[in-house]
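Below you'll find only one chain, the form predicted alone, shown as structure tokens.
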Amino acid sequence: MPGPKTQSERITAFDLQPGRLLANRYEVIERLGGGWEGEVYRIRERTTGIERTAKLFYPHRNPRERAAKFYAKKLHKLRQCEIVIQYHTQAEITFRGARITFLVSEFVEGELLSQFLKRQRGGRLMPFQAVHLLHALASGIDCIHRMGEYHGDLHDENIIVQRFGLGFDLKLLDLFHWGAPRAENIRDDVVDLIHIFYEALGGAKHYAAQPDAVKQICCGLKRSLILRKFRSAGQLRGHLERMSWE
């Protein structure tokens, strides 16, 4: 009998090429990306042709199915947060003798907000923009909380823009799931809201110029002044719904 993979031997990359069949159900389209725990697909449902995706876990990352059986429950626990992408089945291939699980999920239309945010006009928004996305962000964020849940690694590369118009519709991607939650994880994402909604609107190259009701937001991006005023997503909503541009 083969031992266990040797520290040498782990999986690092899936690089599953369109056309590969996934547990004789899914064919895969394209990668869509990848990460620290594993890789991200779109794919195809055999029987129906409804497009999905799904995420594999490298072995060695999801020890036991726990990263894999923890990522779904937190899914399911949220899945009346609009901004939280609907999770479907799990399944499982061989990949070079090795047992991969991998999750199936919805399926998102849309571009990642770094990428949108680098189309826009100077790539940034303008304030009344940048407010707008920031209160799609706390609204969704907010509901997150109080299912006492939370994201854990907020930032432009696992945002989608769904559609934009007078506001904005997101999903999310990668919801960091190791641990119970604790009062700092949610501080921890209020701040990265802030810091979203600073470089959304052009980073310290614009910082200088831009009014004081933004200003009051970012709170010069000091962490203390931030959690001292918005103590949660629910509070910055609010703050949002309330604020005067004068």
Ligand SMILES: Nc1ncnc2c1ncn2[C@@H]1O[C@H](COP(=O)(O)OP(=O)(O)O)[C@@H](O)[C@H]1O
The other form holds:
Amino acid sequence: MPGPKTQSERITAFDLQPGRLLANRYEVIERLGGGWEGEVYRIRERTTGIERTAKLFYPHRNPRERAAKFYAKKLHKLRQCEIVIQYHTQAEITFRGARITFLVSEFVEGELLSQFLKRQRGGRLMPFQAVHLLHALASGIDCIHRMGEYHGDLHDENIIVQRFGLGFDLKLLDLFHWGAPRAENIRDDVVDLIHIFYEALGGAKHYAAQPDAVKQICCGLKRSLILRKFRSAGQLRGHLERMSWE
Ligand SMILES: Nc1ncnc2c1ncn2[C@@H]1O[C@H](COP(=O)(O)OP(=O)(O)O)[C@@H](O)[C@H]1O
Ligand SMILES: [Mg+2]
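Please move on to the form predicted in complex with the named molecule, as the form predicted alone is already shown.
Next comes the full complex, and the chain you just saw is listed first.
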């Protein structure tokens, strides 16, 4: 029998294999990713066949269940924001003698924004498309900011493109969940949004040739200028809805 985990026996990987049962209710389909605090798997609920996502926390990253609780509560608080993945439930498994908590959320079908952008001609969007992308993000995140919350880790690997037509249907994953919201967190989200927009347009290489309307949004990526113009995602959204290309 393995004894209690010591620091030197820290779990730093789960590497669960397809077919493995979790809490007798879910079956592992595949590993989706892994990061600082745990791993993410695509799973199937056995009784219904419905696919979900499980986020498993490394015990040393989840002392007294703090991380799992905070994340679940944050997702639950934001359940009316359509852009945020929906939280379902919490469960646990035993792994090498340790109790591991996992959070079950909806599984979002689609493509990471990073992959979507790579697939575009020249690896970038045209200005009109990029404005649509930014508008979808700003509108979705406006809902989060209005609730006094923030995302905290906005980048193109935490955004899933579900559908792309005239506009974008997006979902946000992986919200930062280690602290109560501060005004600074909302400002960081706004600046991150402008960076995503800038990169989606091809970054520094193509910036000089962008139309004025784009430059007025990017503000040369100067944080103080961006924040003078847009204090929240809602203000950015308002700007996009009133802007003119001429
Ligand atoms: N609900 C979900 N639906 C679909 N894919 C997901 C979902 N959650 C995570 N993923 C995939 O797993 C990857 C890692 O998950 P994420 O929550 O970003 O954790 P981390 O970045 O900490 O590893 C994501 O980039 C995405 O590809
Ligand atoms: Mg992530």
